[in-house]
Amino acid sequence: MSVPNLPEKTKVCIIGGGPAGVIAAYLFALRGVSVVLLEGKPDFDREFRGDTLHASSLEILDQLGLADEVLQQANSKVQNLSFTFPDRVITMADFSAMDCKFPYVAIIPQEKFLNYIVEKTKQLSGFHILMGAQVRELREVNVKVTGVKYTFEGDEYALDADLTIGADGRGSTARRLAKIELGKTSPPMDVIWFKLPIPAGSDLKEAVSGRIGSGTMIIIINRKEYLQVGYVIMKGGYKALREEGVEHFHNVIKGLAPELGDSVTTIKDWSEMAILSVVTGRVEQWYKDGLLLIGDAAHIMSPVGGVGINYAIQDAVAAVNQLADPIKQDRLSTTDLAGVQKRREPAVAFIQKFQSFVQQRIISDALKSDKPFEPPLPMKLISKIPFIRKRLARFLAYGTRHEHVEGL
């Protein structure tokens, strides 16, 4: 039995409608491969989801003729990555100096981005999407994954697929059902996210800015209609912070960023904030026969650098480049699936090592200090050498392997 207007069999079943899932669906459909996208939530409206699209992702969208329309949804564009200390401002990465078509990071609400890509994909034949579909089981024949069982509006359905792709994020159901273990680490920080109104007469010009004080750190993202603020704390420090009370929290934030003024006091209760427990890691093997994990399902990224979406999108591009023809020709093998991991894993491992270094040597040291944090020598040097600022920007934008769409 299948949901009305949904096939019982497809070439590709994608679990999860995040950036990796919707881009993979679009590219498969563009290559003439039938695809069903199952998204567990009824819509794409989420609080505090990543929305930084670097030049690598924008160039992929440009290849597809979608970049201009996507950029119309942008709240702002980040020209550089800077941190404000009590006595100085240090710029770590200068995106505006990159020699490329998109020398910036676009801040685009993920809900708008996902809805846009899905609407474009609906115009292609062979694509189906079902929102609110809860995957409950991976179907298997002789240890090969052959599709899924899922529930929709209280009823259970089955979907056969030549390939099932788990693109369902850090808490991946596909990964759990496949009994694929995530080798994870716990960076020394968590992040408390909340929204603030933009203060009247504010001169907050930067799209993204950081503030580092004595044992404290915040990230401010200007979304035009409001400010999104991330308060970085040592892992396990949330309980002690709550015990200090909301008024103390107000004072800490105002001490770090006086320009926020009384907008901070609009936060009346801890329930108005969301805590992100920062976890990183990746699975040892991204695939099994008939199944492939991509994006955060295969490798959970730290928020450092805002690169998670971009690595998920590049995973999707690499997967379709590698797998579209074998799927169309009914010759898909585990060797093909292994090829996706072989191509993408080195770049993922490298950025995760970089993120770990930043977390351990800069963020952790800053949060442990009860005195004004003194930027380490590497930060000071980077801020003074334009070439290094440009190189770091390019590394964050492209990583060590930049994917391009093939088969157009």
Ligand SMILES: Cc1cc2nc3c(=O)[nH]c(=O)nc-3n(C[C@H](O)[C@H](O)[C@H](O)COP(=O)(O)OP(=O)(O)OC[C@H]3O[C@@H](n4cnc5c(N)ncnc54)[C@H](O)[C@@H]3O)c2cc1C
Second form
Amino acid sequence: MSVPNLPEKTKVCIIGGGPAGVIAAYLFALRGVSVVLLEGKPDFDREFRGDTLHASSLEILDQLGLADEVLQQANSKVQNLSFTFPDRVITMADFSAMDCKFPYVAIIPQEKFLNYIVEKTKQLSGFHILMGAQVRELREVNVKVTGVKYTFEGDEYALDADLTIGADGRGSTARRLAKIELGKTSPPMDVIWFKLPIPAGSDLKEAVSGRIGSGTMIIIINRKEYLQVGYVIMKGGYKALREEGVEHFHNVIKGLAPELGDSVTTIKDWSEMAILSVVTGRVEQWYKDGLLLIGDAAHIMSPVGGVGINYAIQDAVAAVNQLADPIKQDRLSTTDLAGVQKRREPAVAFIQKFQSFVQQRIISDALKSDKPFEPPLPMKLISKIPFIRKRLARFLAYGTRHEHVEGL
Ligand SMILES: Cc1cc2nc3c(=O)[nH]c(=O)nc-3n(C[C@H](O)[C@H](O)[C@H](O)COP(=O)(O)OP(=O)(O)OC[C@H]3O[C@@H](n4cnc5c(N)ncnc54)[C@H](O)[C@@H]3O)c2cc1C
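Could you give the coordinates for the form predicted in complex with the ligand, as opposed to the form predicted alone above?
Below is the whole assembly, all chains and molecules, this chain first.
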């Protein structure tokens, strides 16, 4: 049985409509490969998962002729990545110095970005999307994945596919069902996320800014209608913080970022905050016969550097570049799937090492300190040398491998 207007068989079935899934769907459809995208949620209005599109992703969209329209949805453009300490401001990455078409990070609400790409994909033939479709099972014949079983409005349906792509994020069902092990690490931090109204007369000039105090740290993201604030704590520190009470929490935040004024007192209860246990990790093998994992399903990204969306998009581009022809010609093999991992894994491993360094050597040290945190020497040096600030910006924007769409 299949849902009306949805085929029972497709070349590619994509599980999950995050950045990896929607870009892969768009590119497969563009290459004339039939594709069904199954998204578990009824809409794209998701919990905050970051809004940052770096130059690498914008260049891919530009290649597709979509960058101008996507940028019209941008809340702002971030020129540099700075941290404010009690006695100084340190700029770590200077995106504006990059010699490229998009010398900034565009801040675009994911909901708008995902909706836009899906609407564009709907204009291509051979594309189907089902929102609210939860994949529950992988179909297998002789250990080859041949599609999925999913539930939609309480009923169960099946879909056959030559290739199933698990783009279903950090808690990937595809990964679990395929029994692909995730090598996890637990960075020494958790983040408490909450929203605040923008204080009247606020002079929060930067779209994204960080504040580091004595054993405390916050990230403030100006989302135009409100502020998204991440309060970074030592892993496991949430219980002790709660025991101190909401009023104490207000005082901590006011101490760290006085410019937020009394807006923090709009938080009346812990239920208005979401605790994110920061986990990172990578699977050893991104594929098995008939199945490929991409994006966070293959490698959970830490929020450090705001690059996870971009790595998910690059994975999607690499996957379609590598797989579109073999799929069209009915000659897809596990060697092709292995080729995607081979291409993407070194870049992912490198940025994860960098994130881990920042987590262990800067964030963790800052959180352990009970005195005003003295920026470590490398941080001070970077802030003083424009060339290094530009190199760091380029590294965050492009990583060690930048994908381009092929076969257009
Ligand atoms: C709090 C937080 C802040 C972040 N901030 C940033 C940032 O500023 N910049 C940045 O670049 N990255 C950030 N990241 C990381 C970024 O969100 C991820 O790296 C990125 O979203 C990964 O994209 P994806 O497409 O692989 O997966 P996701 O974006 O997680 O998408 C997976 C999709 O799969 C769907 N799904 C899951 N299970 C099923 C199922 N069984 N059936 C059907 N559908 C399913 C989900 O509903 C979801 O839509 C942040 C992450 C977190 C947690």
